[in-house]
Amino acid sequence: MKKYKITLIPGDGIGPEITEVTKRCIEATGVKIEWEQCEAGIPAIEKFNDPLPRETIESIRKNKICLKGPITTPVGTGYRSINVALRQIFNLYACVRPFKVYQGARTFYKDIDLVIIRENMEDLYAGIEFEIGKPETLEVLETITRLSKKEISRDSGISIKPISISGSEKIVRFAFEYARKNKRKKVTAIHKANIMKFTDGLFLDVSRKIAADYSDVEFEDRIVDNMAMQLVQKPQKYDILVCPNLYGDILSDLCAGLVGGLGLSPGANYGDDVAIFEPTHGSAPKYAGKNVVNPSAQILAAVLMLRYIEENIAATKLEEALAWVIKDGKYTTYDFMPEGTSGKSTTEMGEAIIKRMVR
């Protein structure tokens, strides 16, 4: 039998708890994984003095494929998103979050089954910004108000949003062969291209053109905002968005509202030779050590990287004994009980997944 090296990174705050569950999951698939256990935000800082440090870059780059637990990411001050960092260094250009409803999952709505693709190297995200007050900030603003003829406040932040045709082509395309591959019949460009003509409406023209190399797809796109309206009031009507970066992350959480909340939300991240796999939720440090946050998102993600290895018996036995689980509702964490319930252990909803695989 084959084995797999693969780094793991248990993150912070509940990371650890997570990570360790969705680790005896995947042992008990069969799969045989010999795990580079690294270390990333607060025990890296702790231990390295650095959120990111060179070993656990290497790691990756010498691994190929990651599992990440959550990370905590400090608000307006501190170190920049160790996530997005990660996508930067890896050029892992694209982002795939898949939503689905389970059931028994707390929430209004059934037979959803959609992909956000979004685009994970430019636009807001790219981290090009300059602080207010700042010589070259001001030499920014003083640009801007030059070439455009529009004045900019002088107590003004700036953040650039850069939209580029490769980049577009490359995650349009990548959204229309992952449409191919995995038998999805619409996708669906997201953008404001009628604010923004300039950045998203490029992307848009990008996406039409690249849209036309693939006629057994369908293709249409939507505004972000009436895009927001329509997963609320109609979201199976949709199969695959493919995004910029900012509207790709908005409209995730949105979507994982209409599943059951980011406990059922896991993500991935491709470039073309390296891979990380990752719950898309925070890392919920008032939660930490208490045993009884849902292991769901993580153990999804392990479901997708074991599709990309082409495990693929391990991964669909793996997401039936989450969804037998989930359904049966007498092993589920909290967040799956009415309001005010307390519900089973991570670890206890871990070791029913493990028993339903087994049995």
Ligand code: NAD
The other form holds:
Amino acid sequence: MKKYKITLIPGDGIGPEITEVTKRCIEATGVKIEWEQCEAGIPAIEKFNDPLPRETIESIRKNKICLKGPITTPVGTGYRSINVALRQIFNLYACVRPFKVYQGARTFYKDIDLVIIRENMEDLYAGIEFEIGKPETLEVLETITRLSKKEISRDSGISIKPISISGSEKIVRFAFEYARKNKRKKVTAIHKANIMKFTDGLFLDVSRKIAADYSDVEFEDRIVDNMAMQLVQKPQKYDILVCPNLYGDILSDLCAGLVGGLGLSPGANYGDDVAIFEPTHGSAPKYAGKNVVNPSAQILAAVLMLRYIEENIAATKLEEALAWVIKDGKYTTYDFMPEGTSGKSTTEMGEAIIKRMVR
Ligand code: NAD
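Which structure goes with the form predicted in complex with nicotinamide-adenine-dinucleotide, now that we have seen the form predicted alone?
After this comes the whole thing, all chains and molecules, with the earlier chain placed first.
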């Protein structure tokens, strides 16, 4: 039987709890994986004084596949996001996040089955920022004022939003190829081209041009604020949303809310030869170490990983067992329960999934 070598980053916060349960669920599918466990985030600072040690980067470079838990990013100060750094280092330009309603999830909706395909490298996430008051910031402000003839207040910080033709072409083509491969019918491009003509306008132009190569897939576009409202009113009308980085991030949480919460929303980051699978949610520090959070997003990220390595039978078995446990409702975590009620523990939910698979 084939054995895979895969990098595992438990991350921090709730990461170690949900990755441990996920590891056991994968083992119960029968797929053989030799995990190379690496640190990133808070445990890596404690051990290596570096939130993203070289060993971790080298392991991913070598194994090319990584299952990752969430990693905390300090807000406003401290080191930059390790999640964003990993995407940049390995050129993981496409983030794929499926949102599906599982019967038994706490949601008003049914029949949602949509996928956000988010550009992962550009936009306001490019990390090009100028801090208030620094000499280089004042130089940038002066240059912008000189070239644009628009005054910017000198007490401003600046974040740059680059969107390129090449980056947009890559992600939009990825979205159409994904549609074809997964027998999906429609791609909707998200933008704010009415306001940001040279960035979002470019993204929209490129989307229209690429769409012309895929006459078998329907194409439309939506302005991001309108899209937010439509997703709340009629999410069933949408299939694949292809988004620049920031809109993809925000709409992902909106869609997670539609299907029952962040605990049910997995993600995959793909480059040309490396893929990292992770939940959409963060490290939820207030729940860390309490064994109460929902492991489903991490488990569904593992389902995406199993499909990526073409272990499709195992992937289906794991997803079906998870869906059964959610529908059954006897072993689900707090976020499936009425507000203010506690649920079963992370490990109890994991054990119920394993029991369903090996019955
Ligand atoms: P979060 O996603 O960690 O948590 C927000 C809330 O969502 C939680 O308080 C909880 O109520 C709920 N939630 C999240 N995951 C859950 C689960 N598995 N089960 C049940 N409920 C769950 O968002 P945050 O509090 O804004 O971010 C915390 C940290 O995580 C920040 O440092 C942030 O930068 C980081 N983050 C990391 C990633 C990543 O690793 N890819 C993604 C997003 C945020």
